[in-house]
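Next up is one chain by itself, shown in structure tokens, the form predicted on its own.
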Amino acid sequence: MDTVIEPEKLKELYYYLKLTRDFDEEARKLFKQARFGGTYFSAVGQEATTVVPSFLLTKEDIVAPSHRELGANIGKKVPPKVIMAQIYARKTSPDKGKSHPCHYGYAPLNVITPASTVAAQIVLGTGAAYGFKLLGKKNVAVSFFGDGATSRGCFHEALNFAGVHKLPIVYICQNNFWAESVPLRLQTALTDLSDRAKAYGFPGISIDGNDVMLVLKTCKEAIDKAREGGGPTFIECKTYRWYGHSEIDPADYRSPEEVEYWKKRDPIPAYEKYLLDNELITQEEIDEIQSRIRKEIDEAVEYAENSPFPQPEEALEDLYYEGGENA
């Protein structure tokens, strides 16, 4: 057996993958019960592509996610109760309940709050990587986005800048073959989106995004290379979201056969089997992890539902920076 991280870390990674899956399914259920407003953007089925890259980062490294990157936050070890408060838009969330329920961000762990504009987080992540280079820091930025974002102008501007300056950044594209309700074949004539990286002078790799061990190996190599000054990498993870664009989208534009095909390629049971087959985890440990996760999710829901909503006048706060020596 050849693993790229310590066996104990592989077990820890399993916990974060399962926490992301169970948290996500719980949030879907809570939305259907009208326990919070707005909508909810599930990423069930795509967990390997978000949890794994964030899990490999240090606290100081920066994550620039989009609105569907619950796993990127959990993999970066953002507390579940903070994330649930964000979904509930409560005052105890990182943005004090002022943004959309799924705009997860957490400054203490360097997770940038997503912008609402598709692909804008790619620019922010690239800017953070430029900052690391200017300051001479050995840190890395990881930006997450979907296949639809690669058709946006700011995506190309950001990758061009990163290629020119050889920035310490890894771009993770979650190609789930649908940009909301638009199929990939109507977005681009490309088969592999990683081919786009050729135009900007750095490597592009396409992989099975549902293979946890493959995602782990590929992302670790790219992150290590970026940290050592080797420049950016574009990784296309081919994966699938099981549900609609959001919980108000029945996604009936997809065939049942297509959805069923991808559900049979669920990354988490496959990873669990890998760990059991290689005696890296026991069934007793899996049961213990499941109990721990259930307790943490229950506590997160209780925390969010007992937290206050922000007051209307608080919308005028935090518009300008009020601290610092020149204030």
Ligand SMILES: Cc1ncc(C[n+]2csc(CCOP(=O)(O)OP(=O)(O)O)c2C)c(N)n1
Contents of the next structure:
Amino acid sequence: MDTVIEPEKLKELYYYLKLTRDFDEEARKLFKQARFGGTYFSAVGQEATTVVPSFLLTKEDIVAPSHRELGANIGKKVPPKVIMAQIYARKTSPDKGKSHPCHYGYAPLNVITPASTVAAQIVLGTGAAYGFKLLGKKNVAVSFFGDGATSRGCFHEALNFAGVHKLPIVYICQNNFWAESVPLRLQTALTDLSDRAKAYGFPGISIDGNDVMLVLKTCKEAIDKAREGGGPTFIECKTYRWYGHSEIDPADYRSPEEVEYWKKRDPIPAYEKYLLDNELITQEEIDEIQSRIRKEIDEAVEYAENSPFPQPEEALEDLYYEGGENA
Ligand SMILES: Cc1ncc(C[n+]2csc(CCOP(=O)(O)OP(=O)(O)O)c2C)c(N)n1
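Structure of the form predicted together with the ligand (previous: the form predicted on its own):
Up next: the whole complex, starting with the chain shown before.
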């Protein structure tokens, strides 16, 4: 069978998608039990658009995620226990418990820690791509953001710069039709956000972000092209978050019909069916993946809950980079 990536890899992708879904539902449950503070930004429903692009990258490629990109971290193979320690704000997390719970970043795998300011990570991802170009490296940056982020000035400045310099970057817009409680129609008069790319001189594509195989094909082509010096691509993935903006938001600004419509378009069972129908996975393998995921999530929770909190005086540590050849 002709697939965009090897059949074995399709199976591996299923594992990362399912891990993201189950981890996310677990984190929601833990928040409701007050096992960690702050809030939690669920991305249940949006897994295809985050896991797939990251999964296609090498370790050296850079990911610039936003606050809803659990899947981008899992797809880049950040260990679940590292992410759980971040959610729990423990000392063992990459930022030693200093940042927001869902600002997951991980330097060893080139995942940039998101900034709180919406759209700021688009600038960072673009800067990373510029760095790759200046250094003559064959690497790619992938920047993730929501529909709301495309209404901010720095989004436009970054894409303009990327177009001028033909940077090796893929912009993944997760259009879930809501920026917190603001509907898309009050943010823009556009129907397809990918039209924005025209203004910057590079291709924009709008796709069904819940179709795993379509996301895979579109992202693979864009990433390969960027790696070969073909410049940026903007991919608008139309998708949906099932729950509120964060776990403290009941999201009663949305109609039950709208939520139901999208729940019926759940990307994961559809992908599972595709794999089963095409004999790319067996039910036994699915069951085995499921029990492996359960064990990994339990271990991640145990790790986070047994990790210490940072001490107040540690808040002043690591504010400036003190090592390296330019120190
Ligand atoms: C400049 C700025 N304005 C407002 C906020 C508060 N805020 C955080 S996330 C968010 C919504 C972002 O919407 P979108 O970009 O569509 O991403 P989504 O949450 O839908 O994934 C807002 C308004 C912020 N962090 N930064």
